[in-house]
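Next comes just one chain, in structure tokens: the form predicted on its own.
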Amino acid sequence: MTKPHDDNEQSHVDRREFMAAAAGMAAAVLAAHETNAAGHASTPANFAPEDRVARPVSAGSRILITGANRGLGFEFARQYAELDTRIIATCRTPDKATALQELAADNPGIVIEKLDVTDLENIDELATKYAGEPIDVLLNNAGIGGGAENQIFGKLNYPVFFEVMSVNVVGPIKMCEAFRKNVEASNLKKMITVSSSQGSIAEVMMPMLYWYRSSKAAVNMQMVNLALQMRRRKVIVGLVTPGATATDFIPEPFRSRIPSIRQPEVAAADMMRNIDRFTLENSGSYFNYDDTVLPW
């Protein structure tokens, strides 16, 4: 459970946010915030044009990372760190991490934080200890598969779904929720959700991972949401995928049976350079790892 909010503070959804959220729900019927089949949140035409240009992450912008010791987090902060950023790299066990820790000896501007993205009250203490710095980049990175086997049908393992469920979308949420006062403060005002091609509903074509594709469809409607919840306070919300990847996201023997496999360090690499391409208008957008919009 998470911890009460004090009557004397600000919640994090305010009568304002209440009334625009109403607001935006009359709107949506009216169909003027619609979003379209080609992965594109619809934007109203009145952006500034400042709210069209593209800022990228340069020296000294703070990054937070969940699921920072390995594979693509483990690229994140890799390649982050070569941009002498400040980086805020998350774990479950940071005792473990050792090439995460061994990257931070190296560079200065990296702190390792113990977070598990499904303990809540985690979350909410790792945003205090942070409370009133700013971020320009919330990357929710930390994603579970679920294991091929326990998602055939006929032979489903339910208590794996909620745990994929937990990791996967409420996560991601909460790390908004609780770390929207500092990405509002920054100067790129993003959040970040790494989905996947999987959680396309127009791209399925066969039967699988019932639990990791759900999983992801979910968090893309979160992050939709949250786009156009964010938009009048100008925070930018973005998806972005790294194709198939030679992580341990995919087991052997698969991994080496998939040609066009591409490694961690390109994969992070094209999402970074997506997430550079996000501004205010395209908030809300979907980008493969090439550069093209996924349809929903």
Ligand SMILES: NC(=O)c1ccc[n+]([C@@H]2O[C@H](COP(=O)([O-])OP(=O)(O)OC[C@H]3O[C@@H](n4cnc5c(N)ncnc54)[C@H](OP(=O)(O)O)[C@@H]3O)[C@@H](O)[C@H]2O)c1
Contents of the next structure:
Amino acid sequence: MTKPHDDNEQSHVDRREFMAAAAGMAAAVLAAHETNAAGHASTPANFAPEDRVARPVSAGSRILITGANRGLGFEFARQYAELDTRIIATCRTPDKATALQELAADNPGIVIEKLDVTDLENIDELATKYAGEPIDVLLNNAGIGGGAENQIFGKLNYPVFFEVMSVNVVGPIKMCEAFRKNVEASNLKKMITVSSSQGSIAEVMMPMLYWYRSSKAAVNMQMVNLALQMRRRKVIVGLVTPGATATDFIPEPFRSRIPSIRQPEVAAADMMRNIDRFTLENSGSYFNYDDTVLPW
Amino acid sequence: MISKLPRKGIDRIRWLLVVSVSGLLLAMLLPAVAQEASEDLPYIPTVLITGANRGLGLEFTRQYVDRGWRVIATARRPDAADDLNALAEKHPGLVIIEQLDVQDFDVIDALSEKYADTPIDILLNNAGINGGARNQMFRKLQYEAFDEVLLTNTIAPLKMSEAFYENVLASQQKKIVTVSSSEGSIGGATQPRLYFYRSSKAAVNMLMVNLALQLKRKGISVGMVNPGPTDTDFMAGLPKSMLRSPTDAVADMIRNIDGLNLETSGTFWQYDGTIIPW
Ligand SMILES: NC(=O)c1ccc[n+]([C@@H]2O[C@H](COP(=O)([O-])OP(=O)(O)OC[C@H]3O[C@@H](n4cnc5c(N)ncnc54)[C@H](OP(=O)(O)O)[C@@H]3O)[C@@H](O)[C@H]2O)c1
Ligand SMILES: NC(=O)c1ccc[n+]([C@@H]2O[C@H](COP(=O)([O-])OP(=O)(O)OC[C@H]3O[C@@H](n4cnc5c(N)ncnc54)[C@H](OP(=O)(O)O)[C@@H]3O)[C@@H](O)[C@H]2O)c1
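Switching conditions: you have the form predicted on its own, so give me the form predicted together with the ligand.
Expanding to the full complex; the earlier chain stays at the top.
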């Protein structure tokens, strides 16, 4: 994938980008007032007709999933496999991922790779291994909640905050950095992150999950930036949410306290439908499982 | 203790001396407590400010002390804080300088122990860093910088709130305020930049909204303010004509802080009093 003039282009782009950032900052300073008063200020970008067409995942599409061994990640792998896609199913400990191994045994389109998203070198190594291979959908699914007991005001467990940030925020943006060229070289060109409605600041009704919530608000911010950044390269960036789902993520006794809890099959299918909805035009949106757009 | 009181004349004098000197020291160390004890004096509100040595923090100190408030002005390096020291000299007893690096949670805890029993009307989380634009360019993200930014801008304000919660609760105004930034508005982003800084401010907004709900029942209100682009070291390099003066920025934020109450708790204010969308 490395082109001969790549380094040159890289530093050139960096400089240009830095200047653009500085200029952007200055412009923002001037526009600060209007932008904020207007609420949401969308860039009046010019989209070509094809930029408005939603292109769904289909047979042959290549998808990379993080945390594919259980929960929603596994369900993504299972349902995408049914569409005859080619899947790079990553997980921290492939040896122990028996369900995923069985799935892969039945589906030659699935390749299992070892990946801990907090290990940035591990991410780079995997990206090197796949250099030159297009990836249609980069699906950042791996995430942790951090344990409700560590996020109670009065006995906040601060080291856990950094663990949560490293899996839920650094992991996804680093994946996007490392696999940028793979996605750019693909047909669908999507970078999707599984966020959570808990990341919506506007929808906070009860104080809880300080770490988890701020990690999802933070990753939302990163992905909105990335959507703006990748627009001219035609890469689509999206945020999806599953709704409260019965995975290990919501253990008992919490699970039975949520009457509206959904099954992983349904939650993954809902997110897949929303992933298909993304276009360059709506890139950067925060799609809830029920097809509505969540407020930030 | 009583039985050990010295009885002989000379001992008694020495004892009295010890008592009165330590009483004096106590009065000097804990002016708030001393002041509260004498009921004739009017209540002097107290604000604790982080990063009070320069920029907006220094200006906050200046304006609150001009209002007759007592300011616990914290700084990482008090000996190097010339402007702040000068201000403290000018207003003895009203500007109290304390050493505090908000990244050091042990020091936060020690300071809160030192001030146990001192009511703090406003806890003002002002200290913040932008992390350097060069560290936050996609494809060259420097993740160590992200940790620094999160620690200072996101987590420290919550840790401060946790540590000084009792002090705020014991005060009259009962306010916790964080200087956020319109860069933290996710819906307001129109150009990609400052990945870390922006997400640190979005994240602290989320924390403070949770805290607002958490502390409402206790009568504590929690707010976020934004100075707008202001001429401090923070914006070094940008043309001054584009920037607001710290005097105006702080006067505006103080006006918003004055308007903060239990009903408006959890609001994120633009300097002009409008509300910034998340
Ligand atoms: N379930 C819900 O109600 C719900 C609601 C909103 C959003 N979400 C989001 O949905 C996503 C998936 O959650 P889930 O419900 O499927 O949770 P889950 O059942 O707990 O599964 C979490 C997955 O993430 C993986 N993971 C954790 N840390 C990792 C790391 N450092 N590197 C690589 N993989 C790691 C886990 O791998 P191991 O098996 O190795 O631990 C596991 O595969 C998360 O981003 C979560 O925030 C879930
Ligand atoms: N200026 C603007 O245009 C603008 C716009 C929006 C928001 N803000 C926010 O306003 C706040 C104040 O910014 P400013 O413009 O006054 O910036 P500044 O002039 O750069 O001052 C930053 C202050 O924060 C202190 N600080 C940094 N890290 C610290 C730490 N670990 N512990 C304790 N203090 C620390 C600095 O202390 P040292 O002197 O020891 O470094 C300094 O006192 C920040 O939260 C910033 O995000 C500023």
